[in-house]
Every structure is written in C-alpha cells, then in structure tokens.
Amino acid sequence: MYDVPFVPSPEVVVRRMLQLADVRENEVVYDLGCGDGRVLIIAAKEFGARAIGIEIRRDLYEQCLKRIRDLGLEGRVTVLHGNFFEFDLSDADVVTLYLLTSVNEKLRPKLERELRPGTRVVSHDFEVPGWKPIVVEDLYEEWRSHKLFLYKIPGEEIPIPTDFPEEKYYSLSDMEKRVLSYVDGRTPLEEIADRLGLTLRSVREIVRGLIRKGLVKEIKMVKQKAS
C-alpha cells in the first residue's frame, strides 16, 4: 500500500511550479514521489537544473528511468528507488511535492532538519501544515483548477572571516575576490548572492573553496523555526 496515489501533475502545472520556485541553471531540484519523471525532465531540459527524483513504486521507478535514458538525460537527472523519508535531502535548492496534506505534515520535520536556509519548497494542491507560504497561486488548466504553495526555509548561512596572509588574496579569481569582499561575519550567503546576481548554491561553493584555501573561517548556520 502506498500513502499517495499516482496522479501526475499536468506539464503546465509542473512548469509553473518550477517558475514559481525560480529554478536556475545548475541548481538541484528534488522531486519527492517523482512518478513518471515529468518534473525531473522539465527541470533539466527547460531550466538547466540537475534533478533528483525519489520513487517508492518499482513500476514507476523503472518507467521513469526508461524515459530519462530515452531522452539522454542521465547526466542531469538521477532517479532513486525507495522511501523519500530515508534519503538525505540536504543538497536540494528546490524541493517539489505533490503528495497529501497528511504526508506533508509527516515530512515537515525532516525538511526543517535537513534543508538549508533559503531552500524553496513548492507543493501542488496540498499545504505543509504549520508553515506559512510566501506565495499561494491558483492556476487554471483545462477542466480543473490547481493551487500552488511556495515556501522558503528560514534562517541564514553567514560566512565568518579570518586573518590570512596578503599574498593569498592575489591568487584568487575575480569572482572569489568579489565574494570575499562581502565576508564580514554579518552578511548572509543569500544576500551576497543577490548582490552579485549569483545563485545561492554557487556562492556557497565559492565560499567553501575559500574555506579550503584558508581565507574564510567557516559558514555559520543560523536556523530559524519555519512558521
């Protein structure tokens, strides 16, 4: 028995979910209960994302795998077989859901625990109880209406500066220097990304590189309870 029946989202709804979440190139999109893979395919083909789907039903998992292979998307799409409660979701930039309100409620503590601040969660038709959406949108498609809920994981990731020899600075790329210029122990990664017109993921990766080079001390995680 499965908690959620397989009812595929129309492609126009999928596309709008990804637009609403502002999916950008090379971001990582997780689809929980990916069914036939349509969210993964559209995220990869139209948005340039890297997509990861998790599907518990063997028949749907195999169907999804076949579609991905037929489209030549193996390099951008990964499909995992199993229960999404048992997989680590911490690498996600965006999580898409078309489950049930009761399942979303059970899933909420896992999302709050694993997802980093700034991660977007977009749910088709069913709210996440206990969370306040930042956007609620009605979408009309052929014979029925759909409701989309967009959430963002609250909190901040703040890079902490450190002292370093001046000669290390001159070996950096221009973008590393620009990112480093905002590292003051107060400015969060998301704000740096907005100022530089970059994705949060790309800024996070640059800062991690600066940590390895000894030019940034750490990234301090300041989590807030979702409301």
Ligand SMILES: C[S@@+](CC[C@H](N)C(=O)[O-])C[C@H]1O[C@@H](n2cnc3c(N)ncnc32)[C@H](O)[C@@H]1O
Given for the second form:
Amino acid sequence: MYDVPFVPSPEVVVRRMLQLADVRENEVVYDLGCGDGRVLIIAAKEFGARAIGIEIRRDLYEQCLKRIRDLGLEGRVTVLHGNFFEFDLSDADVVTLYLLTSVNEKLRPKLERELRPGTRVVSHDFEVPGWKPIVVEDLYEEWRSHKLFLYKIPGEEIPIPTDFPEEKYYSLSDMEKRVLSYVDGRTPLEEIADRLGLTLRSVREIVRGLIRKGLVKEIKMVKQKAS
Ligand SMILES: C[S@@+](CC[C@H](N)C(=O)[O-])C[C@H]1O[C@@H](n2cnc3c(N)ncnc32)[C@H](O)[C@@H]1O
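Having seen the form predicted on its own, could you give me the form predicted together with this ligand?
What follows is the whole complex; the chain from before opens it.
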C-alpha cells in the first residue's frame, strides 16, 4: 500500500546521520516518513533542532504524536500526517531519509526545486540517484552494517548591497553590523555564516531583517544543478 515499509533506523544510526549533517541548535530538520518519530526526538533532544516529521500511516502518525506529547516535545517537534510528496520542504536546513532508491529518485526533482542551497540531505542505506554524495560512510551496528550518504544542495544565496543613509546604520545591533560588513554582492550567505560561526539559517534571518530595514537590497538565489 505504501511506497516504503516501516523499518526504524537504529538509534546509533540516527545519531550518526544527524552528526554527519552537522545539525545545529534551532535548525529545522525534516524526516520524510518519520515512522515512530525517533529521528525527530533525537534531533530535538540531543541536537536542539526544530524537527518536522511527515508520516503517511495513521497508526504510526498517532504513535509518534503520543511519544512527542509524553516527552513534552510539542514545542520543538511537529508531526504531519500525509504523503511527503504533498508538503512544502523549503524551510528545511536538513532532510533525513530512510526510504528506497526508487523513492529517492522520485523525490529528487522536488528536493532540487524546493530546498535552498546549502541544505544537507542525509540518507540511510539508499542513495539519491544522480546526486554526488559529499560523504559515504559505513556504520557497523550489532548484526549488520548501514550505509549513510550525505549530500548538500548546491548553489549560493548572495545578499546584494544597497545605498542607505548613514543614520540607519547606527541603530543596528553589533551582529547586524558584522553581517552587513560582508555584504558586497559577491560573498554568499554560507561563507558569511562560516566566517561568523553562525548557522546559515540565522544569517539568512539577519539578512532578511536588514532587507526589511532597507540596508540590503535582496538575496539573490543562484541555483546550480545537483551533480
Ligand atoms: C523505513 S521507515 C523509516 C522511519 C524513520 N524515518 C527512521 O529512519 O527510523 C519509512 C517510513 O516512511 C513512511 N512512508 C513511506 N512512504 C511515505 C510517503 N509517501 N509519505 C509519508 N510517509 C511515508 C512509512 O510508513 C515508514 O514509516
């Protein structure tokens, strides 16, 4: 009935997937086909992420909701009932998959369309055909080995400067000033994030605030085809 049966990832595998994807506090992690919710729970509890799971099976969705409520994680975890092909994923910083190669292949155009440059996708056991992983890792756990594939959505988001009256500058916070100092029309958000030790999400949010205040013109999205 469903594309993929429910087979949970062992917790040690989940942890490694989230480590490989370098999940940081307040980043948004999507688990497509979240099963009993273990990826969401570990992402929220151990990595401080905001986790969103989509599950097509009603029994698993309900089980997942109950676990989240019992653990008091409703503020950090959202569970959605339905087919992940029908949900917008553009808010993700990280997407985790434990599906099948054939399903990953069908998902690929959606991921390429919706995910922002720099989003990490980590898949347990099944590759995304046509994409080149940046890491492939074998993980031995009890009686079998697991393969993990890490991908990064290529492309760049480049903030474009604008002229603004000097007095606007003085009302900015120190962090806004530091981010603004890198806005030269060439430096991508990801590089600014690296240089300042911030997440891509937080730099994107700061730059959006600067756009609203009239200190940055726009964020130009330069998408590249996944290789
Ligand atoms: C192999 S399990 C992985 C569960 C969990 N992500 C983990 O790693 O432990 C795959 C899950 O995806 C769900 N699933 C399959 N196709 C789906 C779809 N199109 N939309 C939402 N969930 C789906 C299944 O019901 C199952 O719970």
